[in-house]
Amino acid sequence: MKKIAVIGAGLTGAAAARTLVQQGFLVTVFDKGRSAGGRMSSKRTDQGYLDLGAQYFTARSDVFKQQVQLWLEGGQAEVWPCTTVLLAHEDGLSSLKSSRDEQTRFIGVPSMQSPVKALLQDIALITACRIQKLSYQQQSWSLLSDEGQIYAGFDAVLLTLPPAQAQQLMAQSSLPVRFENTADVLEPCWAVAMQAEASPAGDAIFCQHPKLRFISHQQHKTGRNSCYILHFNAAFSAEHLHKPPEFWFAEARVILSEELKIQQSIEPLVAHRWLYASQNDQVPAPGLITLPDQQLWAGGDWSYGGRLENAYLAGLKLAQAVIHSYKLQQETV
């Protein structure tokens, strides 16, 4: 049984984890975090969960209809009710404006990495685990963590990382570095949680705006805090990238109160930043990774242009990637 590693626990290293043991591979997960999600990861709080990553997802293809129609089904996801409006900045001023549309939107339940981790069920993960280096020899992998353990005896290894922390973990490994014009795909973002009181405008909230890209209000999700999470864009969040989450409470703070009118008390619940979130249109996403003779692919949503559906789409197609090459070897021997 050939056996395979995957780094990273969000949707595509799930997607593909799951497709891949559906074929009969032995998978283990790894991922440095202390559960799997990703980017669709929230956190727990007292009065809910807190969505800090994806606010929700949509779908197109019909395999991913499909796959969403599973979680719909075993209760991981469900149609998020939300009411969408613009947030417009025009010379100086910004104004919301009525921005409906017919897109459904979904969100995991009572979390956003519900589906994620139901695509996991029984699949060997190992969490807070950060793999540094990878050595293969004799047409074998093993896999050094930070802690100094080693995992050893992989046919193929999936990496599912963002392409910098890839590339990085390429080059301490002494690999052949693919990531060369990919490592910038994806851009930075801060989102910072708010507690308001006051009736939200609406529950998606999209922004043309110099600082923001999104506000999504969490009071019609099941199982949330019922509160504001304000996505900044990635400009903003690279020019001041380094700075606390008091920085960060002030501006939300700022814009809540001034520009979506909220009189109430507005107190500042959590500051997150993720490094690698949205992708950047000047990029051309590049497709998979691919190096065959070593075993080695990677991927993510970062592939095919970003989204949550992509994300779980280039999980599938790691995942053929080393069913295709299996089977290239057994007609070979």
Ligand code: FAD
Second form
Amino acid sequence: MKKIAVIGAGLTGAAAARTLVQQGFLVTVFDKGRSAGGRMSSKRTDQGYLDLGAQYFTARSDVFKQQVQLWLEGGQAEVWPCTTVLLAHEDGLSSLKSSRDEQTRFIGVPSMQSPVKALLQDIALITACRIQKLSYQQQSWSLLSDEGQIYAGFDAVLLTLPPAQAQQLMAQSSLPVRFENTADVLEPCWAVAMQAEASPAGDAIFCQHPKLRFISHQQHKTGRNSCYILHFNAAFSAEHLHKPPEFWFAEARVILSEELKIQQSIEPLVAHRWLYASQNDQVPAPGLITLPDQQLWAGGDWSYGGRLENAYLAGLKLAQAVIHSYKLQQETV
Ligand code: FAD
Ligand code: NAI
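Alongside the form predicted alone that was just displayed, please also present the structure of the form predicted together with flavin-adenine dinucleotide (FAD).
Every chain and every other molecule in the complex is listed next, the one we just looked at coming first.
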């Protein structure tokens, strides 16, 4: 039985691992985080979860629609009954406009990572384990963790990390770096959670704004702390990348009080910096990165244009690449 190491337990890694296990491969998934989910994670608090990363997902392809249907039936996802609004900014003035649409938007329940955890059920998952180096000898891969632990005997490795992190791992492993033009595919995002009453305008606020990308209120999300989450846009996040949480709380407070006209108390909860968050529209999506001779494959949401659906599809494509390569080997023996 072929042994496969999947590095990264986000939606890409989980979709790849599930597909490979269904095809009879022996899979172990590694993640540096304390649990699976990656950028689809929510932070647990006494008042409920905070969705600091992905806010919702849409399903456009048939294959992802089928997977979402399974999550809905399994109780790991729900439709988010949100009201959509546009925060526009022209000539220095902001205005909130109704922007209702027919798009169905889904959330994980009780937290965003629930669908990822469902895919990984019964699959070997090693968390709090950052892989810092790979080595390939006699057609077998070994993985070295930050703690000095060695995991050996893998026939193939899938990297499902943001490209800058995959590039770093490849470089430290003296492997040919194939990410020269892709390391800047993903841009940063500061995410800030603030306790405040919900604006009557709506709970999914798309922003055409010099600082912001998206604001959501979690009042209609099952299992969540009923608060605001503000996502600052890539340019503003990059400009102030190293500013402390207090800077972000102050920015968020001004936006909620002056632009959303929140009158009641506004309390800071959490500020989180994502170094690799969203697709840079200026860099073409590179597809999968492959080293077939060494059975090494890399991909993620960034391979196909960002978004959770593309992470899922990248996971399927990575698994198919492995399956296809072993079929070819069998045919040539
Ligand atoms: P990731 O989720 O990043 O998974 C990679 C995993 O690799 C991580 O868990 C990480 O811990 C692990 N890792 C990294 N390095 C190592 C290492 N050396 N060793 C071991 N493990 C390692 N998409 C939407 O569709 N809708 C949204 O509303 C939305 N909003 C977003 C808001 C924010 C703030 C962010 C950050 C993203 C958002 N996205 C959204 C994008 C979506 O979250 C991603 O497309 C998706 O989660 C990517 O999944 P992935 O598995 O490819 O990567
Ligand atoms: P979607 O179809 O809801 O949104 C796609 C984009 O269309 C939005 O970003 C927005 O610009 C626009 N849009 C959609 N509905 C709108 C409305 N009613 N009014 C005004 N504008 C509207 O969902 P899809 O295609 O699944 O995209 C996922 C979402 O994840 C996007 O909103 C994307 O921006 C967001 N995302 C955020 C990241 C971050 O760093 N904060 C990272 C990656 C994705």
